[in-house]
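Starting off, we have a lone chain in the form predicted alone, written out as structure tokens.
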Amino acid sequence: MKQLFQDRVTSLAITIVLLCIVASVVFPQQFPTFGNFSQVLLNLSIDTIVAVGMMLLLISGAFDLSVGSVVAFSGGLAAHLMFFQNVPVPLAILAGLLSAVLVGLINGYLIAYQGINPMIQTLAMMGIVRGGALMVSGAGIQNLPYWFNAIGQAKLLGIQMPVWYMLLTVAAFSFLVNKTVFFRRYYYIGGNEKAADLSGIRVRRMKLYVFVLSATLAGVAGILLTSRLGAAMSTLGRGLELRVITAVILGGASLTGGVGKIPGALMGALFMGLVANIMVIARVSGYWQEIILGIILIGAVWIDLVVQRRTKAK
């Protein structure tokens, strides 16, 4: 039993089940319904896709504060090209994704090869890309092509497609991280970067790749969010980076690197989504919702510190 609760993913899953039971008892008419659960999953689908990339970054010992801006810019660029330039939907989507790849390349190169601190670099990039999102989206772009909107608004088994994309992303990267040597290297890099370099792992190149991957997943999330809403707005993704970092730390990642599981990204995002949903049902003020989410972030970091101290003590 002790080992069961030492697994952060398992203990978080148990916490989520208990939270659902309590919420179902307190709000029997609103909470335990198919419509509510499907809406919760839809709301957290974008965060989870970004969280998968952030989990890989934290495993490698880094993080990215620009992902929220990339979400807004990639979707905004695609929408701008479709609406104002009459670019075909596939090419517009490709342009949006390539813009995200470019952001990842710049972040990865300057951090891995030029030694810029990840917080400083990605914080600066967050402002630059957010400005770009404002330029391409302006006050907002609506009336996007039907086939573009269908990507995020179509349903399968009564559930909107972003949820299925989220589950596919989590399943795919769970397999890759568990079964491929390439992705397992990130644990060695995050655990001891110097030792990984001496063992023959091309650390700088691997760090470049993971920043590109994280930004690309943020680009995918941006395309899906814009498609789901049927509109592009420069404000999309604001605060997303902090929610995602909170989710992955709750899901078992560590700020010191070297630990974490991809399903933990989903569990952390699910916990955050359920808490937000319960607060809405309980009609908690939006001001208090921000305060509570901030407390959860502090609590997640505190839990991480406690776990690290106990690990070192052993």
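We call the rigid core whatever largest set of C-alpha positions still superposes within 1.5 Å between the two forms. Numbering follows the first chain given and starts at 1. In this text, all values refer to a predicted model and were calculated from it rather than measured experimentally. Compared with the form predicted in complex with the partner chain:
Remark: with the core as the superposition reference, the CA shift of residue 296 between these two forms reaches 2 Å or more.
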Given for the second form:
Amino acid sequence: MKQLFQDRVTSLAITIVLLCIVASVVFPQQFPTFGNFSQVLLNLSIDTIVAVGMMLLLISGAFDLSVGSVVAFSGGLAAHLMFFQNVPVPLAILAGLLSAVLVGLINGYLIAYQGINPMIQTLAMMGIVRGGALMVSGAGIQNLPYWFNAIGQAKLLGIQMPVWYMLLTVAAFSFLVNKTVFFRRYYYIGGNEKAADLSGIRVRRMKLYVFVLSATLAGVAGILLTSRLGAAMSTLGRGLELRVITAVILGGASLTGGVGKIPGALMGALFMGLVANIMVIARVSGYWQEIILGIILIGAVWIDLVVQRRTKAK
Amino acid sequence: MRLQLLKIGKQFPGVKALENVDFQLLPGEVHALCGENGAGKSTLMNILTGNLQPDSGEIRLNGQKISIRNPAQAAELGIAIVYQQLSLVDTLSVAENIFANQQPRNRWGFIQYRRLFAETNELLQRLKVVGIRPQTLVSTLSPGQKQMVEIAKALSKNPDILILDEPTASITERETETLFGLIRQLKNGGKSVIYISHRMAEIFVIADRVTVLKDGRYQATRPVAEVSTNDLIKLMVGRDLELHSTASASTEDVLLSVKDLSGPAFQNISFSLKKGEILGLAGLVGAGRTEIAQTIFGYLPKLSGEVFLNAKRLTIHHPADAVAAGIGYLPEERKTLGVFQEMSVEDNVVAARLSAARKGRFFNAGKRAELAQTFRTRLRIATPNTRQRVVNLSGGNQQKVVLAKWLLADPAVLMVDEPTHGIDVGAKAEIHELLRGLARDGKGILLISSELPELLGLADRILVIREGQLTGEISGKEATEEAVMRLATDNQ
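Given the form predicted alone above, what does the protein look like in the form predicted in complex with the partner chain?
Time for the whole complex; same chain goes first.
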């Protein structure tokens, strides 16, 4: 039992199952339906793709506040190129993704090699990239090419594509982080950066990579979101960075680094999505949703600390 | 008699830090305290300043028996200390540092800066410190000026007893002169000074009497006029060896050779390490030994010089290059640099060679556990299981985990920095045996240690570093503690 609660992914999974059972009993008409579940998953798919990168960043002991802006910019740039410059769809998407990679490279270089604090660097970058998003998408771009919209709007087995992309991302990175030496290094870097360096891990380079990776995933998410909505807007992804960090911490990451598992990113996002969904069904006001999510976050972290103190006392 | 310590004893888990130590301090006296690293000087001073409580013995101040429960009480009793590591806040002004937490306040509780600066000025002038304004930021001062501010801070409470712990370690000769002037001034004013220093020459210049500690025991107190440097060194180190050298495994094949290596903390270091050899690196704390090893390892940048392994010139920009070339480094600061405290024994063991924990192309938790289990048995690491977090292990077992990490990485050259620092006797012997075993297997071991018996017992040759310079080489057979200490301390 104690073991069970020490692993956040399992304890969160149990909580989610219990939450679903209770909600199904209370709202048998609205909650336990295929339509509702696929809607919940669709809503959290974009956040979860970003959360996978954020989880890896937190494992390495850093975080990135600029991901929400990158979501808006990459989608916006792709839309801008397609709509105004008639650039072919694949090339426009590639440009959107490359812009995200560039943001990641700048963040990673300045943080890892020049020593700028991640909080400050990515906060500044959040503003800069948001400004860029305003420039490329202006008041919003609609009527995007059919083939582009199909990426995010098509269905497979009755489920929207973004959900499949999300599951694919989570599965791929769960495997990679568990099974490759490259990604295992991030646990060491987050656990003790200096000791990692002295164990022959190239900490700076690895940090640069993880910022690039997280920005790239945000770029992918931006393309998907724009495609799903069929429109680019400069306000897309606003507040997403904090939602994602919340999900990742609920999912078992710690701001001090060294801990966390990729499935935790999905679990955290899923939990938040379900809570929001249930509150909508229960007709709780939107204000309360924010309040309740905040309380849940504090509660989850608090419980963790209490459990840790107990085990240490023994 | 201003201060008298009688039969002070202090026990730490596994070590007797002090045993029956006597110490007397007269008014207007500069009393030097000498001893090797780990002789108990710091412990004794921590007792005087209330950071530690003695287990036995008594302290008398002006003939009255007292107990010093905390630093604040020590200050009230008129005892002030200037620590070896500066305790100033770089981002604040000189005045704010000197009067930290006791700034003059008006009746509303707000700080009166004008008075603060005026009082600081007065204090600095009284100490004849020139060239430092109260408003100056501490970060802009030289090490010597900082030292002066530190002393001014200690004197701001007008103590009767001032303790100086290695005050000249980081300052220039001229600054040392100013410091000595200040000490003489205090002495003439009837204050007492306890002066801790490794530098023999200084003791003869400034001190009236000297007390020597060795292994936590009181050796002797002598007027400096009546002793020579050699007498002092003999008092500091003369003891029986606990370790006995075994047959050397050293060969004639040069494994690692370092040519004219220089860094900010050391200059033109050249030496070679042979296959199967344990090469000792002796010197005082701060002599530059750690910096030399960390520079070879690529953790610190080198200024110039070359490193060869098996006659091949190495280009090392990062520890990863060193590990790939076949060099390992076990750092002194186990907690901050050696282990991943919150991670499991398993994760720690594979840290320097993650690729060993693969099955086929992929990382495998079972393989990791298997490797950790092997080393747990081989090094007798005491842990309930290999999934235990390292932070829960004792110091000796944590060190074994770090050693296991390097055994798995299997470098040709292993540099170990104070490998048995803060480790109990049993684990210490096991680690010594392990290092000998590695040498027998043909590895080259560079052993940095401040414990002379350890160096004498293990090393085939000993290099001595003093203030960043290689001052001598002694073969293990001929080495004595006196010989090493003579090269390690400056006595012209």
